[in-house]
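Form predicted alone, single chain, as structure tokens, below.
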Amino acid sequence: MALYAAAAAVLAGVESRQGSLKGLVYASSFQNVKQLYALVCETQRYSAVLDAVITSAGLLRAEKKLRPHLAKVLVYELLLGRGFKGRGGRWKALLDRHQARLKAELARLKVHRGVSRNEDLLEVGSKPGPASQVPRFVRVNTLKTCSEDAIDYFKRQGFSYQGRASSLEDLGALKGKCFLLDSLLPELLVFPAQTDLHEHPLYQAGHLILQDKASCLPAMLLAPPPGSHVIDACAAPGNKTSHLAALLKNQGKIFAFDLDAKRLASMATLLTRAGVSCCELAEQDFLAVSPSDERYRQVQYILLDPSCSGSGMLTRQLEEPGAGVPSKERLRALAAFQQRVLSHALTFPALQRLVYSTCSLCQEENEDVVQAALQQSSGAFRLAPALPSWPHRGISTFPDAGHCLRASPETTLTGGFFIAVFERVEVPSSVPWAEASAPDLRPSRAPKRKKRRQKAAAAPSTGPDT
């Protein structure tokens, strides 16, 4: 199967230092990058265990044409993953011949190490920490369906709907085929950690977006009203862009920029599947975009999620085993870029509101960048309070830390994230004021059953949205 061949190629590339795991995944020709990314990460996490089992079982001696990286991927899927479940073709048939021996060697390895669970075979540092307890967040794409219909669809599939969550404990306690509605975002469903929905028909049809809760906050806090003109300055891979389009109800305009052609192509596929029609993609460096360009004279909202160290990403330890805080040199280079792009964004003449976000935990990329940009703006912008009820704020060494928002697996059961919301202090006389006040972000009521439900979620189309 193409998935397993692609995963083996990525593993080989990582081992030979051809690039980062994520970079190689995006550079592959495999269409479902998230599925490929998840498979490679888990195979790499169990790499030492798989090597031991493959060697003990003599798999490569018996199957001389089977390459080591492909063998590792296939054995992971057989013993530790989802199994082949009717797919895998000739690889499944090959592994079936050795299945009994491979399972016996895995069991023998557990006995030898005195453990009973697969996870207990992992070395210290490879075992899942708080990140493994982060629930699976699923954003309902309101361009194609609604939360009520998505909930009903899952209930018909045998899932137990537990209503709206009231606390973090509710999210952490999810198990089995149970799910909740998030307490903050009315379009966000919450499933137990490790729930895999990549092959679910609603996801494949673009009715659902698999997106971490923290990653949903930037678009929600920007809150552009329908009809607005918005810039997504560093847009790929596109989840936040599709969220912006949903908030706009496809009414208005999104100018989305990114320099990586392959990531932009994947993003175009994602937006098409999600039914986004208000977005204009450009393979361009945002720093080269002129604020005086007539095309952007109505842009009042900018979402800026620039390249960063990724130190808050849930899978970072899988990409770079043992990786800790990025080097000072790399942080300085990243922070310098982030400050340039943020200061550039703040020069757009009609801008009223900007959300700056990163998936980094480092002060140099977050509070320090924001503070420098505020000083450079000479009082034209200030920080708006970002969800005052959110439990995790900015680092207190920054004077406006209370206005900033941080997220982490330990404190909010999400990925690591930082967000600051800039708003213009004075409205330019030449620009009409629109949506000047901060959006009302109070949780809405859980959806009730309508007398006549829409049909979209009940019978999704998987035809053209690819």
Ligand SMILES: C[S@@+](CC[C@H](N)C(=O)[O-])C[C@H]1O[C@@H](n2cnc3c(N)ncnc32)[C@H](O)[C@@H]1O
The other form holds:
Amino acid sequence: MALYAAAAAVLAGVESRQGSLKGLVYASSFQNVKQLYALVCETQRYSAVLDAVITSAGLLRAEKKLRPHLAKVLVYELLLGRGFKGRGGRWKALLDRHQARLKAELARLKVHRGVSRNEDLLEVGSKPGPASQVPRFVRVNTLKTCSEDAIDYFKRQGFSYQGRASSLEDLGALKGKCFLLDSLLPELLVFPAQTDLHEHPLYQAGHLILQDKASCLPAMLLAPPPGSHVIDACAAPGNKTSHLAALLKNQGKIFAFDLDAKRLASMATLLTRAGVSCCELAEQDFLAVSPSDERYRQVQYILLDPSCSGSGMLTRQLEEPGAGVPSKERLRALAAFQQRVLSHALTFPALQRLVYSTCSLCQEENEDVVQAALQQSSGAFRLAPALPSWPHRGISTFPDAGHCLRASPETTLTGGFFIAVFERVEVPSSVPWAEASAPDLRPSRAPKRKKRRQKAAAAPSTGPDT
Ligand SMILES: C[S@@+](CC[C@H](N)C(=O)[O-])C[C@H]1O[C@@H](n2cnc3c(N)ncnc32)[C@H](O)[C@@H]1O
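Starting from the form predicted alone, produce the coordinates for the form predicted together with the ligand.
Below, the chain from earlier opens the complete complex, with every other chain and molecule after it.
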């Protein structure tokens, strides 16, 4: 076995806990044990740095045949090790094509962290922060399959299903090829952190959506029943829209708006792949959408996930833990926009419930915006307690702020997030189709076995050969 392939195999074995590094090195068929051991140790030491460089250079997306562990070993050798020195064969040729980009990403990382030597990157890179411990959440797209079929598929692929999680600790303890069903969302599978499923056939076929747990909560809390009309005000790239469509079972209507043509184009691809057929996409400023337009007279549900500083985003926290705090000026501008767009959304005449969410950790974009909108609505709307059992609540800057929900890698093993659920205090008498009772905010139950049988017959094969 060649050196790099052997090192990749040992790395994979260590990560999936098949044995100790030393044991796996000795068990490999590679003759120069010392050389192999040194290469694996060094690659492991720089693991976080290599992950960051490989991800930002888009290496695995561009080179579909290159497996992640081998990529790590090769990129180590190219950027931090001794160079290929006549070794590497076809992989060396492949890496050469990406050399400039990889080197540039390494240089960018150093500038970003204010260091000049590779060694200095280890200070931050070798200590995994809480963001790197967040599990990989995978939402099963119920428009195309069901949780049980997806679970069966992974089991056939050699993954080990551990049942439904009962605590956060269960999620944090996931290792190797083990996976769980989330305790809160019956369509959410949970894999160990760093599991990469971008190349997985079920993802490519739109049966799975790679979506953080916190980002699944807005649609779940909006909970529009099938047949209802929903606005997704700032919708692209569309993960939450596809979740809404799944909750609607493609029955009813989603009016989805976004300003950004590029993001809308990738959203259209995502929705097609996910089998969404109840959504009308519009490249439009939501602030210019008239609440009195006849088309929206039945809209009882609005999801508002506006542009924000993104200070809670995992990718930002992974790049530089604790980074991403926006300037006061930027925060002021963002909060002003968020307030305008939220107040505008609350003027839709049939609106019953609105979920406001951001992936920001800043109070200015969260509790402050919500408080201002409540004041402006003059008592027409109140906050509903969002998942009362959720451990991390809004900052108590006003009486009902605890009804809001926060999320973070440290407290909920998710990305940083904020959610507020607004509900109308009284059903407007002029709207005959409005439901008289408040919709149920509790999480839905796990799917029944019977449904699985029906879906299995209708859905494309989820066997390993798909
Ligand atoms: C946080 S992202 C939305 C993410 C999306 N909800 C999802 O889950 O995939 C915010 C989006 O708002 C869009 N946006 C910003 N201002 C807008 C406006 N005035 N009207 C409509 N969309 C807007 C941005 O282009 C961006 O795509």
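Residue numbers count along the first chain shown, from 1. The term rigid core refers to the most C-alpha atoms you can superpose between the two forms while keeping them within 1.5 Å. Model, not experiment: these values are computed from the prediction.
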Core-aligned C-alpha movement of Y153 between the two forms, 2 Å or more: no
Threshold 2 Å Cα movement between the two forms at T43, rigid core reference: yes
Core-superposed C-alpha of L342 shifting 2 Å or more between the two forms: no
Core-aligned Cα shift of V111 between the two forms, given in Å: 23.3
